[in-house]
Structures are given as C-alpha cells and as structure tokens.
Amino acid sequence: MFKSFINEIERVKRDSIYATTLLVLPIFALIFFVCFFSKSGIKNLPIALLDNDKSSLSRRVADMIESTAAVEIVFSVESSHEGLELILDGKAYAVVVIPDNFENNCLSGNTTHIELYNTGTNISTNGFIERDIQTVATTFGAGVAIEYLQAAGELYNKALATVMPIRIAEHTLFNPYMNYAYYLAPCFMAMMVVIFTLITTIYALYGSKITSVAKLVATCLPVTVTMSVLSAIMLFILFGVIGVPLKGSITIIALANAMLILSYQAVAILFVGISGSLHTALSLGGGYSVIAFTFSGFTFPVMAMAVVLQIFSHLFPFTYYMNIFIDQAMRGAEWYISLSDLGYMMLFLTLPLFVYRRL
C-alpha cells in the first residue's frame, strides 16, 4: 500500500491535470474567497435620488438615507427618466423619489410618501436597499409625527406612545451583525472542497488500475490528505481571518470536514463504478456536487420545498455538513446534537461496496 501511495505521488508530479485539480485550483480558490469576503457585508450600494421638493425636510431624508450602511446616494437626478437610464446602464441599483409638497404635507399632518424604484433582479441587493429605505421612512415619519404632537402640547413619552403604540423588539440570535460572510463563506468554501474532492478522485481512479482494496485506498489517499489540509486551512480562514463565530465544538466541525471528504470520495468511487468512461463519470460528479448547493437550503429553504424535494435534499453529504457547521459554529448547539448528521454522512461510506468489483 505504501509503495502504491508513493507511485500515486509520482503520478501527481507527472500529470499536470492531476496536479492542477489537486493543488493549484484549490489554493487559488481559497485565495479568491479570502479576497471576496474581505468585506463583512453589502455596503454602499449606489442609488439615485430625485428630490422634487428641495426643502429642508427632504434634505434631512436624503442625509438619513446617506447615513445608512447598505446604500449610498451617488447620483442626484432631475427627472425619473434620468434615474431609469442610470438603472438600465447598471450604474444605480435603485431610484428614490421625494415628491412635490413633501415638507408641506409633513408639517400639515397630511399623508405623504417616498417612492422607491429598484431593479428586482437581485434579491439580496434589493432586500438590503428596501430594508434601509424603509427604516429611514419609518424613523423619519415617526420623528415628524412626534414633533407635530409636541408642538400641540403633548409630552415626548406620550407622543411616542401615540405614534408607535406597538414596537417590535427584534433579537437576531446567531448573526446579530447580519454579516454576509458568516452565512456565505462557509458554504462556498466547503462547496469548493466538495467539487475538487469529487472531480480529482474520479480522475485519479480512472488513471490507476484498481486490483485490491489497498490499491484503492492508496489511489484515493493523496486526495484525502491534500483536501484534509485544505479544509484545515479553510477553517483557519473562516474562524481566524473572516471571523465567523465559533460557539460550539471545533472537534465536531473537524470530524464533519473529514467525513465530508471521505463521503464524497465514496460517491466518486460509485460514479466510476457505474459509468463507462471518464467523461461520463466527471459529468455525473460535476452535476452531483454543484446541485447539492441548491438542495442544502442556502439558495432556497429546505422547509419551504415540496416534500419530494425535501427528501431529495438528504441525498447529499453537503446537506448534513452544513447542518453541523451551522449548529456548532453559529448556534452553539451541544456536540451530541450533530451526531445524527455525522451518522448519516457515514452511510455514504458504504457506497463503494456496491461497485468495488466493477472498478
């Protein structure tokens, strides 16, 4: 087995494709994600402002919008058509319109409005823009109403209770800063490990004649070791560089990383066993690894999927891995909560038993 392992290492040195998928591309991907998530969240999205009132109150609204984290007023336009052109040209994500007589309506107690036109093409950016503009509108409206009531002789506390009789006390438990990197970085970086583990293992198996279990293990071992090192670096980047919270057991997360690599190598062995060519196996591996991203619940909540799709989501080790990571890193769950997910991941290790004789 040791001799076979050494031979496999020599093969990595000779085969540029093998070396690229095993070392070069994964390292490049890690560097890319560090740069990509160097900023903690979505900030300073460019928007345009159409101020038809040009009053002191409308300028206060503009200042409040400018002070929000997600948006930045980059363009001041003179017509809605000019604002639409900025959106169509991709220079602005939205246009905020302050109507005529805005100040007069506010001071006289009449209902007025602020209009927001956004693209609707990017759910994330639209959500952040709508959240900040809505916060500004609500805060500004409440402030004007309180000032109006105080001018009429009401005390501040009573005016506040009149304007906002019910307020939501919101408590964000596991990501209080709404840091985008905390949510996406673990998913993207783990998916990178999954893709390179699966594809490289398939390539390694097709370039080596499997004659025994020892030969099979030796062929997979360079990928196992390399991806284990990369996953350890990934955890260091997540917790040490990006600053993803670690509230639970790092041991369970490390075990989950190991099981993620081994389970996808087992899937790779299955695809090699059932396919007749390297091209077919790589196609199966690529599709299977990427589609796991969708069914893990990161692009669409699993609980909101159709029942059939919820069942389908359990066919990917990645789903269980992300459950473990969220539970242990962000939720601070007890270590034994993740044992069931680890157990499900271990079931994938039985897949080579069904195709071993066909390798």
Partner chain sequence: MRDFIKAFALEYRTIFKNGGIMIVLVFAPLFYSLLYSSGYAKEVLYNVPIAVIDHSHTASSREVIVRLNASPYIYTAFQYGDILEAQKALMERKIYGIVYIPKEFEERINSCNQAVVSLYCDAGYFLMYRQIVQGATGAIFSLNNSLAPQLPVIYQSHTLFNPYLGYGTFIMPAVLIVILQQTAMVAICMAGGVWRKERLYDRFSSSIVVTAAKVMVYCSICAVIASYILGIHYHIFGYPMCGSTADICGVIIPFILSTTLFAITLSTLFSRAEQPLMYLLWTSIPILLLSGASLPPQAFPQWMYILGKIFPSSSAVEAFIRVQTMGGTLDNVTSQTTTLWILSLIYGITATFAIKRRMPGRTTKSRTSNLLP
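Other form of same protein, the form predicted together with the partner chain, not the form predicted alone:
One chain, no partners, no other molecules: that is all that follows.
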C-alpha cells in the first residue's frame, strides 16, 4: 500500500491537471475568500431622502438616519419619481419620505409618518435598511411623544411607559455582531473543500487501476491528506484571521472536517463506480457538490422547503457538516450534541461497498 501511495505522489508530480486541482486552485480559492471577507459588516448603503417638509425636525430625522450604522443619505431628491429613478439606476437602495407639514403635525400632536420605500430585491440590504430606518422612526416618534407629555408635566419614566408600555429587549445569540462574514465564510470555504475533494478524487480514481482495497485507499490518500491540510488552514483562516467565534469543541470540528473529506471521497467512488466515463463522473460529481449548498438549508432553511426536498437535503454530507460547524463554532453546543450528525456522515462511508466490484 505504501508503494502504491508513493506511486500516487509521483503521479501528482507528473500530472499537472491533478496537481492544479489538488493544490493550486484550492489555495487560490481560499485566498479569494480571505480577500472577499476582509471587509467587516455592511456599512454606508446609499439611500435617497425626499424631505417634503424641510423643517428643523425633518433635518433631525435626516441626522438620525445619517448616524446609523448601515445607511447613508447620498441623495436628496425633490420628487418620488426622482427617487424611483435613482433606485432603477442602481444608485440608491431605498428612498425615505418625510411628508409635508411633518413638523407642524408633530408639534400640534397630530399624527404624521415616515415612509421607507425599499426595493426588496436584495434581502440582506433590505433587512439592514429596514432595521435602521424603523429604529430611527420609532425612536424619533417616541421622543416627540415623550417631550409632549413632559411639557404637560409628566415625569420622563411615566411618559415613556405611556408612549411605549412594553419594550422588547433583544438579545442576539451566537452571532452578536450580526457579522455576515461569520455567517457566510465557513459555508463557502467548506464548499470549496467539498468541490475539490470530489472532483480530484474522481480524477485520481480514473487514472488508476484499482486492483485491491489497498490500492483504492492509496489512490484516495493524497487527496485525503492534502484536503485535510487545506481544511486545517481553512479553520485557521476562519477562526484566526476572519474572527469567526469558536465557542465549542475544535476537536469535533476537526473530526467533522475529516469526515467531510472522507464522505465526499466515498461519494466520488460511488460516482466512478456508476459512471461509464470520466466526463460523466465529473459532471455528476460537479452537480452533486454544487447543489449541496442550497440543500444544506444554510441560507434558506430546510424546514421551509417541500417535504420531498427536506428528505433530499439528507443526501448531502455537507448538510450535517454545517450543522456541526454552527453548533460547535457559534452556538457553543456540548460535544455530544454533534455526535448524531457525525454518525450520519459516517453512513456515507459505506457507499464504496456497493460499487467496489465495478471500479
């Protein structure tokens, strides 16, 4: 087996396609994601303001919007049509409208409003803009009402309770800074490990004559070792460079990484076993690896998918890997919580048994 392994290493040196997919491209992919997630958080999303009142109170609202984290007023427009054109031109993400007589209504105790026109075409920017403008509008409205009651002789606390009898104290668990990089970087980087493991293992198996189990293991081993090293670098980048929280067990995460690589190698063996050609195996492997992202439920939860797709989502080791990663890295779960997910991943290791004779 050791001799076969050495032969495989020699093959990596000789075969530049193998070497490129095994070493060069994965490193390039990791560098890409490090650069991509180097900017922390979503800030200064450009929006337009249609201030129909142009009063000191409406300017106060504008100042409050300017001081929010995510939003920046880049355009002052004179009509809603002008605002809509800015949105359609891609220059502004939203338009905030302050109506006529805003100040007069506020001061005379009449009801007025602050309106936000959001596009909805990007859920992440939409959420950040909505959150900030709603906070400004609610805080401003409550402030005006409290001032009004205080002017009538009410104490601040009583005025506050009158205006807002119940306050909601929000505690964000597991990703307190609401950092998108913490959320997306682990998923995308692990996805790269999956793609390269699957593709490279298929290629390695096609270039080698499998005569025994030892030969099969030796053929897969260079990919296993290289991807293990790469995934260790990935973990260092995630926790050490990007700053993803690590609240649980790094041992379980390392085990999950190893299982991710081994399970996708087992899937690669299955595809080689059932495919007639390298092209077909690569096409199958490519399709299978890429769709795992959607069906991991990471961006759109599996619970919201149709039942048949919920079952389908269990056919990807990546789904279990992401469960483990979130549990251990971000949620700080006890180690035994992840054992069932690790167990499911281990089931994939039996796949080669079904096709071994066809290799």
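All of these numbers come straight from a predicted model, not from anything done at the bench. Throughout, rigid core stands for the largest set of C-alpha atoms superposing within 1.5 Å between the two forms. Positions refer to the first chain, counted from 1.
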Core-aligned C-alpha movement of L349 between these two forms reaching 2 Å: no
Cα displacement of V12 between these two forms, once the rigid core is superposed (Å): 2.5
